[in-house]
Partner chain sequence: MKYIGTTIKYLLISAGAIIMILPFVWMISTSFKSGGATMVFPPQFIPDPFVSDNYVTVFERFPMLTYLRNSIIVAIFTTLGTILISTLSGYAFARMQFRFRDQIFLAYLATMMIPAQVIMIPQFILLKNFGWIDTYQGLIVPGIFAVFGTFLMRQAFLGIPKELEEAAFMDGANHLTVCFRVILPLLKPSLATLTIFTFMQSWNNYLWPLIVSSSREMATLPLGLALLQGQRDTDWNLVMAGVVISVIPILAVYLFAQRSFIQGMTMSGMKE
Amino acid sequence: MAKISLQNIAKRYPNQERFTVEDFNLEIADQEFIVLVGPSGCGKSTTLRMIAGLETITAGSFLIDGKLMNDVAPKDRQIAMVFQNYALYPHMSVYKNLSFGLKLRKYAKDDIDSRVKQAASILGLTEYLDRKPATLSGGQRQRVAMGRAIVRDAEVFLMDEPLSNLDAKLRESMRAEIAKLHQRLKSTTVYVTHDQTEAMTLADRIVIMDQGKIQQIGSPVDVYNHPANVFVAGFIGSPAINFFDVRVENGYLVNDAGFKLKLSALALSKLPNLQPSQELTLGIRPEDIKVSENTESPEAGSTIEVEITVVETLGANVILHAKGGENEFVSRLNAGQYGRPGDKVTLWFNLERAHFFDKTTQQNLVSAKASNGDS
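Can you give just this one chain, in the form predicted alone?
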């Protein structure tokens, strides 16, 4: 397949002061599955379209296997793209949709037939080759769109939010299909989504973007466990991470809204350069907040008495919402009985898994990684 290099890539549209994409640097290995993720308007689709040649590059260099591609026409980049809206020809059968691009490139008839049937077999479309797109389900139409990419000898597959038009159940099954397809084809793939679940389940590495800039690059586990900054910590994870504005006083994390947690020696040792009463942002994931039981020692962490406000039962898990003082807490627990709204419980915080961010820079003080480089 192909190695991709994006070096100091930038995009600014005419009559626009702000760059849509700025100082984008990324090296993609052969056969790697990279996911660009971020909120709407962060520049991820623009970056994908620059790779495809559908948008010009304002500055920087884009290379495939060491060859500069900035000014190479899209049709000559050996790139296949799967769009959000499928872009199928409604008057053509599935077979003709799959073969159309090959005919334009003047492939031999036997070669076209072989490629189409092979792609249909891989994607489970063999029995639908004579049908029109309108008679297919959303998932089947998406398979046809992916089939058009497979039939070509493309070096790179680009996917722009390919599952966003599908319902939740179908998205889940199609995620598995895309993962299997990548394992089978071993293709270099760049995938764009705003859905963190897709990013976490599909990617070899995730590129998290915000306001046109890379915030962090790393494996799904790395960006989850070692977020570079407040934005990454808040964007990755469901339910979202708990944030509290605090300061350290006499070995406690406190704020003026009734928050007070004792820091363990290990947690305190992670913050060696704190100034007296320095303002911090504490981030702690819902699974690291538990309902305290008698078997747990207070020395193992810190506790706060709270009042339950909402209990969400999700089968194997319970999402507990609670309030202590003016602070609101969200905890993810294994299924069980933890009380009802209005009940008082004691929450135990595993501060050894917490994240501490500089209040001003929003960078992670404990496990900060290069925010625009490989983790």
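Go ahead and give the structure of the form predicted together with its partner chain, now that the form predicted alone is out.
Shown below: the chain alone.
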């Protein structure tokens, strides 16, 4: 059982004016898998290190199961951590790396042995127990780092970009293993990454951070379908969402760069407070832009003529880059032939799945609740 509560947590380093983390509020349920995600320097690692006790907390309260932990030493927090560079003890064998923490905590010798062996078998490290870290591959080192955390049965697992030093293929398989491991151990986990795929696939809830502040907290599906603001919409999703600065004119979304789309009734109904000629940022995901030949009789005004600039064939998908006026479009399509660079095509926009952001506040104009009601 470990519920974590972060209340108005803030961090400011000495001699720095700006807060690295500010006004951080998060309740983490027992057994929940939370992923902190954001660009580098957004404060996600600092937050994790405050939970670990490796950084002091400037302001706010950090509680585990209702107990204030702000000033408790790392070793007394019942927390285990996996570091980005693994931080294995180079002079110790895998066995000693795994048992070091247990020894320091004065576990009985038999107990240590059985825990180490069990962790090693879960992680497939049994045959490497006598090896030194330097002789292991990246993936194996990563497993040892995980093993060091799981032998202790810690209530909370912290992982600081644990996969970022692995190659793409290994990263994918380790990602699946981490998910399996969590299902098996059910420890409350806080995981930091800048990789949105890791965030989307592993998390029960994602916390998206930027410049020290939480931008949105929600399930992977929520943050994808209902981004709270321009930053979240742009950060989550690959290829990235299309943004257009537009204004509303006579039921159309237009801009001076040649953009003109008719607002459907349904889309309009989501925006009850729309002012005439209000400036908006329109966000529309690549999969919600189609080549119009492939859609049946598009509604008038819901298409734009463009010229293809780049075609990326990915096997199952085709990513089409196109230009219409001064606007650039990225569309994700099912595999097929759509033309070559220089060809003209008509793009159809599924505005019902588009996102509308206030141009100045950058906030989503449609509340998550309202859009939930639609789907």
